[in-house]
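First, one chain by itself in structure tokens, the form predicted alone.
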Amino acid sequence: MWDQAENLRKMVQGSTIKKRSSVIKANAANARVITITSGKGGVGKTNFTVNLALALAKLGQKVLIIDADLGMGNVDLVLGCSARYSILDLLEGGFSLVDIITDGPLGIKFMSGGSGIYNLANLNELQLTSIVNKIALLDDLADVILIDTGAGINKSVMNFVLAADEVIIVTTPEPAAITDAYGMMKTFANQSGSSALRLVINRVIEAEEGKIAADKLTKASLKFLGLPISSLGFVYEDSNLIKAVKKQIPLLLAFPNTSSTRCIEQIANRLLVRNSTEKKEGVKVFFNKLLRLMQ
């Protein structure tokens, strides 16, 4: 999978390539950047974004997750592999695009942001451009690109929301955790946030709580803030989870059949079927929306 590294080196190096890969997209679209977050931590936030990311696999887009949660980044545990660079070492030079990017199970890719985005807001206009021109070409590797914040609502994580072209908010039915989650919402809502809000209830013992939960949630922004926000479901509590967890191993490879997994799916094919209505401005606009946010 994805043996076409040395071709993309010569794309990032300027060569010109008469025969692009099939890694490489044939219409040149621009990837869908989602970011998701949530109010606060324990929500089960980055084991939904790497299943998430395999499910759309599963359903033939070729997904990058970028791990921005500064210092808390565990997307390479959940998903059971080591990332041994970052955008960081992109950053100090020596390395390719292709060199930062790690290998997961389907066919997904992993990049770890960590410090080095945020170093970005300290490189002079030559830099910058050399670097996100670089960082561009994840258009041409991906179709969507999930990128996992960390929680709360301060100004690092809200950077990531504003700049997306699409946001998923993870959050539980415990009222804290809805609570936490409208306040995401609210400070979206103040900073005149753009992106199109999709919301996620994780962790639900029955059906009829995360209905009632979503239904709260949507009917309150849209009531209180004047924002409307789209329910994609509902993912059931799995025990399989934490055993899922301790194996390394994603649910929805490890426990392909439960009801938490089919949940995650059905979320991905929602995901999948609001795309031909949303504009996808790709991610060189992200990166540059994000540096404008980050001064």
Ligand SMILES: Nc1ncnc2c1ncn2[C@@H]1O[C@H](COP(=O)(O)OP(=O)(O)OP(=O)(O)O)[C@@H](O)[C@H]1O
Contents of the next structure:
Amino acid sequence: MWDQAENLRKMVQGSTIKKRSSVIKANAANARVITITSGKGGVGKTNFTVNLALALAKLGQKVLIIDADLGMGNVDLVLGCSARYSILDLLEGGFSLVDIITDGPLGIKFMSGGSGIYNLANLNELQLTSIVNKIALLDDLADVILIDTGAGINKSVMNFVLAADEVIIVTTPEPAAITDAYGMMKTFANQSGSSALRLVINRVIEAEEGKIAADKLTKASLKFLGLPISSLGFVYEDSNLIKAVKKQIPLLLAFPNTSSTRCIEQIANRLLVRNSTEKKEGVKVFFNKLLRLMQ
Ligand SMILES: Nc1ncnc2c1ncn2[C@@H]1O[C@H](COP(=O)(O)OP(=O)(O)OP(=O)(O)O)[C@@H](O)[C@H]1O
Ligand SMILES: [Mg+2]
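Based on the form predicted alone presented above, generate the structure block for the form predicted in complex with this ligand.
Whole complex next, starting from this chain.
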């Protein structure tokens, strides 16, 4: 068992150590930009983001993760993959897009927003245009872009929510997490958000518990906020996820057959089915919206 874990660690680290990303080829269509958020902190956003990325990669998608958890980002720890540069280096360091993208396992790519994203609000028009034009090339590199946000319903998180094509709200079935997830939906509705909202219930003990929590939230959202939100399903509470976190090996690689892995793979499948009817505005529109919201 230990040997297997060690081999996996080597496999993950070997393929990810501060290596410049190779250019990847994706479908001609714009990338799907999906923000992952919650309301309450610590509900499992980052682990879900990383493992969803791997599940989508297994289904043949080119996936890029952007860590937009300003200050507290830990996608690198969960992914076992560190980024040396962030988005602002596109400007200050004169790097190209490929320079700031790091390779992760199963061909997924990782980009750190870090404080770089925050500082974008202070750039002048010329600098903004230059950075957006460079970032826009992501449409050629990725089919799906997953953006992991920090905890809370503050302005910097909301900007990523409002600018994305799609938003996945992660919650656990606990009352405090449900209340905060609803708070996120309410803020979204008050700010006239137009992104497609989806819901994932994490750390579910029994399937019924997941269904009840999802039902409660989707019905309340429609009834009191007039906001349709579709459920993508649930993820089981799984001690293997905690083991994977400790080993710094993503769950999907460390435990490919465990209950929570299967749940995340089902969610990835559902996301791809939904894809056929969704309009993808792409990276350029996303970043232009984001920068406008930051002003
Ligand atoms: N399905 C699960 N089963 C068991 N434990 C889980 C599950 N999902 C998450 N956890 C536990 O919750 C911890 C926090 O997860 P994670 O860091 O992904 O949350 P987060 O929402 O990104 O937190 P933050 O709001 O601080 O960014 C994990 O380290 C793990 O211990
Ligand atoms: Mg997190």
